[in-house]
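One chain follows as structure tokens, the form predicted alone.
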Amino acid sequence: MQQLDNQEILMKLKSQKQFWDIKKKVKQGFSDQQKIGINDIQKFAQSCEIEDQLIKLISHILKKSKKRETLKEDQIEFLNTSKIKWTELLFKNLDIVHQKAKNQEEDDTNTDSKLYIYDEKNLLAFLQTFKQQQPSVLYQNVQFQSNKLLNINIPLKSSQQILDKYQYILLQEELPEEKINKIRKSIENEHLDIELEKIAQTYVPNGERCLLYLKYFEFDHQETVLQQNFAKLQKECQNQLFIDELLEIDGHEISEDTFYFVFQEQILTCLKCFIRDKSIKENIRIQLQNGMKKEHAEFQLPVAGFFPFKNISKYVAPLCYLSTKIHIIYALFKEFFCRYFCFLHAISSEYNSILSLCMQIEEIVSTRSPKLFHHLKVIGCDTLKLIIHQLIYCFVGDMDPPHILTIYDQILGHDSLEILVILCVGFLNKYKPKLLLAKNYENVQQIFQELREDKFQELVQFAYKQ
């Protein structure tokens, strides 16, 4: 972390806009006339919360200035190769892939959509491949179960913690108009990203949920900046690459959503400028695939790090019901995929990666419905396969577009992807009855190609059933 002297912190004291209100407050609680002390200071501090406003704010000051490195190497050593082999195996998949076009081009008539180079399903199956040789003598306290689909030695948070986290979702209620109100002003005047924070865990008022998204990644006033960085990339899409075919079928897919359909243009033209984008590498949390293909092969990864996957169109979607400003949306998705969706597709042994939410789902699932998690198993249907494209694609699909919003909110909020825990949870205890009546694995296709209705709020209450 970045070290700033005192000095340092001061002028970044003044260039916020709370660090003027303070001032001004203390100026306001003492008459020119009377003399003041420190301790006359301290007690008026502490009465009207100025110290602890001032704490908020240097807080702030020193988590802006740390700079995040990119996770590149993790702590298990088998997952650094683990994730090499997945590099191998996604260059092998983009020349079947490149191939299969070719052939499509020839022949009209044979016609394979098929055309990604890896889905939350291949991604499950390779996770499943996973043989630790030897318990890591960094978590002898993790315990196996055979009967679970991954058994992998890494450090899982509790169940328990992470259900105690969002339990306070149960007791949230309708808020009246008032208090909404209220809520906007906030989101209006605060900047200190804990406080946005506290927000987001809690309301969103959809009018406000673009504002409070800016604020949070400190774009509210770079809009040019914005504006003119993504113009680049889009002169740069003049350059047809071939994944820009598999991004148009997968925009296309996407076409057939009703609530995004009309966005087809704008989720296609944010993934073509995001695949070019330098800065992916610079500023994504985590590393998604690792090795180089060999000299002078046909592909290498694209400038921004990695593979585009299918339905990779879904974490756009939603994002642009809040603004009809494409770079705005652009800047939206680059900082959520960047921050938090890179884990959905990273071979690691971070809290927030998909190999830890899995662990994490299989935990609580036969720990709180044994016989769900039991049936499931028998019948050839493992619970992480059932669940796998809701917990990758955050529910995009499954739910309407303000109950996916409120899935982001929380991430934001939380700054995790623990949310995706507690849902996915709650889905299979919605569904349990039908489940547990299910036969085969075709019983189980059946129940969810019925149409249905998901919510966030339901879903949450479901995920404290036993």
Contents of the next structure:
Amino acid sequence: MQQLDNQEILMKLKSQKQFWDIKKKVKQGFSDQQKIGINDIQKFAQSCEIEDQLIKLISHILKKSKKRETLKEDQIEFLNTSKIKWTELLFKNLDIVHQKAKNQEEDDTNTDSKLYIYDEKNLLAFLQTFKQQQPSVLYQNVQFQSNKLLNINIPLKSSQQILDKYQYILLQEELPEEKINKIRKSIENEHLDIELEKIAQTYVPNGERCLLYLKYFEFDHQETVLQQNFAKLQKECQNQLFIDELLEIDGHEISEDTFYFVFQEQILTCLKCFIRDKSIKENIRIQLQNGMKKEHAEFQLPVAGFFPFKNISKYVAPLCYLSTKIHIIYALFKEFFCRYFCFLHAISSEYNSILSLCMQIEEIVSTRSPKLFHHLKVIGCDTLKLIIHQLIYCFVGDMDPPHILTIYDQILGHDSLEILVILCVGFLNKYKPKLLLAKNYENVQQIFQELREDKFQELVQFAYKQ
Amino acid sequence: MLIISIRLQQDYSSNLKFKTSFRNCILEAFKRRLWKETEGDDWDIMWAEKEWIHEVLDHTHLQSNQKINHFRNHYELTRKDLMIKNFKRYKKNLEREGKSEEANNYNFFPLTFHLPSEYPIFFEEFKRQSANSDTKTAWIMKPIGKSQGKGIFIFNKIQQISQWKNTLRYNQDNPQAEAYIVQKYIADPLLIGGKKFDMRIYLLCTSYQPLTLYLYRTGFARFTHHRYDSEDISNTYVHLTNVAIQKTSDNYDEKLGGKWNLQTLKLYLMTKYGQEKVAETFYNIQMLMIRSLQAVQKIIINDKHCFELYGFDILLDAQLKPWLLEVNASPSMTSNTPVDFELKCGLLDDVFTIIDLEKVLTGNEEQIGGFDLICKGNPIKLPINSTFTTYLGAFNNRQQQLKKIAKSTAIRLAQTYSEGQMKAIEVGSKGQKEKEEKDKQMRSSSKGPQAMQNGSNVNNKSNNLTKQNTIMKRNTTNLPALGTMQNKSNVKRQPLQNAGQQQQIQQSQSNSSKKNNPNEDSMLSANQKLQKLTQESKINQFQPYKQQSQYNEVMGMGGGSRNLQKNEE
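Return the structure block for the form predicted together with its partner chain; the form predicted alone was the one displayed.
Time for the whole complex; same chain goes first.
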């Protein structure tokens, strides 16, 4: 992590509009005095909160200057070896998929089977194997723990902490028109992360969301750069890869959703560019798979550094509701994936990782709804198996796009995926009465095949219902 | 009571007869109403092709009860050239009358010329436009007499029509000369997913004097299957959204039919542009439709036998300004998906309800099924504190609304019936004259069962619908109301979809109707009364979930607490 010296900080400060506003304020405060001492300024700054603002500004600059490095190694050695095993497994799957695709080409009649390298169930099944592999000295004698699907000794936040963190959503009041307009204005004028995060945490008016995201990712004045980068990637797409075929199959699936079929082409273009984007490797916060060298070019990891998985289109789809410009959709998707969604596919002990989120959900459900937890276990449909799809794909396809974007707001606002834990718990609570009546896995599936309508606020409310 | 209603239902075998040559949703909608098909002239309602109107209507004497689906000279609005001519003329008249503000509102159609008659003016304009702009202005040629996108082409060089000009078509003396209109092409349409789309919106006109218009809440957006490219003007797949054209495209997906319903479109637009902008756009669309009809109001021959369901084709440009492409007198009633089928059958069913062959409506209804009354003589302005600027694209609560109407009609008719009976008893043995009067009353009240029948029909249908819904899963997601919010009462305005809640309302209705003074009751119209009742019960029953409605308000969504309440029960 590189550090800035004072001179550099000052330079960066000067480029901020807020810095000049503060300076103007100070000047006005001392307009009638001739001699000004440092102490006077300090006192004055303290009295009218200028100091706070300045501290915020400097911390913002420092935060921005930090270059986040991709997490390659986990603190827990066992997870590192698991990641290698996972990658090996995926390479094997790729071989199988490749073979299948070849066979299909030869035999036109059999084109139904959907090809993908892995899906959420594969990932969960892999995570499940951890239990057997790790000598669980810690939990050997603890009976109640054995009910859970995942029992790994990794540092976890207390589930109460997460519940407390998002409880404020419950108390949100309806906003009057003036307040909404005020928020609109502040999105237009504000550049500070903290402020933008605060807005995202509480309420983003429709129509302003794209601007907020762009500002947060510091893209707001870079449209031409984004456009050029995207055009370059599009050129590279002319070289067909085997992975493209898989992405196309994936695109067909998203086109079955009424809300997104219009965007099928755009989504596919974004994904094709994505797997060819070299900058992903540098920007992604966590390495998903450990690359292996193979002789044949087709069997290597894509340039992005990881294999695309089933339903990857789902992450792009809601963003198509934000802009008509494809390079902006792509830029937003790239940031969202590199900052947040990558954790949903990473084998890691990080707070945001799929492992942690899964364990949090199990923890909350088993303590707060033990009856449901036990019932699901008995009928052979564990809590996690039930919820993994919604968790990994951020409820895309389960909620209408505006609700999904509210989830995206929350993820960005808290720089964390923990909102998904809350929503999954809420989801289970919502269908709890029906689930308790289910006698087998087929019953459970029936429940979710019915027409249903889940909403963000509603699921949050259910999450806190005792 | 139950026995009576069963008896009445048994008595009710519809006497109404229909005639139509169509074999699509129109036939299905008629059949669903249990009306009988006839080949002869004893029909009560006829859904005719336009040609029949032109050829036969003028020579036919219609019975007072007969209804037909076109006005005699509808082509004044629905033929591309005449429509523009009438708009231009009306605009001029307004200017002459000094109503320049209203005249300026007639800016929703592109610059248009009639060919061959206006070729010289067009040529001048073409030259002027080409000289003024760096990029070549594109123009679109549409043959006047054809539909479904046939014969349409786009050009930006005058040479491109010279070939056409030299053919038989252009020769004015040639009797076969085919008339065209040429329009300035709207080059910056709003693109969604890189694709062009237009909207099909349904408007029902039941009378031109006074101008009575009903706007259907649901319509759809039709997408082209290819990415839009303003440079490539020769590829019709890119530019024309007509289903007939897109069907021939290689990658036409039958399952989705390349359509979004209006609610989904509104949801998209609201997410992208914010609700104020979208509310304005949809209001402008509504006004555009009213203005179109106002422009031809004095030209169309009004006839109490006639009604017309128009299909407006509207395009949004990148600034969300609506443009009228054309008005169809016979919008397609053929469906290409199950969702489409239900939409069209529902639409037609509501048309039949509004036409009121059964004569059970009061004529004051503001909403009938999915149709909202938007003009009766003058455009209807929603109250200032109203939550919506227009109901276009709002949640289509037709099922609930129809039940409501059936109920209010039943109450009203039952009252008329009992009043008649009371009178009959009072008058009793008095002279013959009164007896005749009593008979009259009885006759009128015998229409009651039809309303009841209507109600039960609706119930059956809704059952069928829910079954289908579950099969179609997300394709038919009942979108929440998407009207534009201006105050919090939106949530209250939402139909109560919860069975339990409805039961409670019914109870409170019956309670409060018991309490009400019967004299006062008879003074209120059935509709007002029903409104009053539901309002009372809503105030007592409705407890909005504040936290949840905050989000709902933004999206103009109501009824969000539906599932929550269900579970709590």
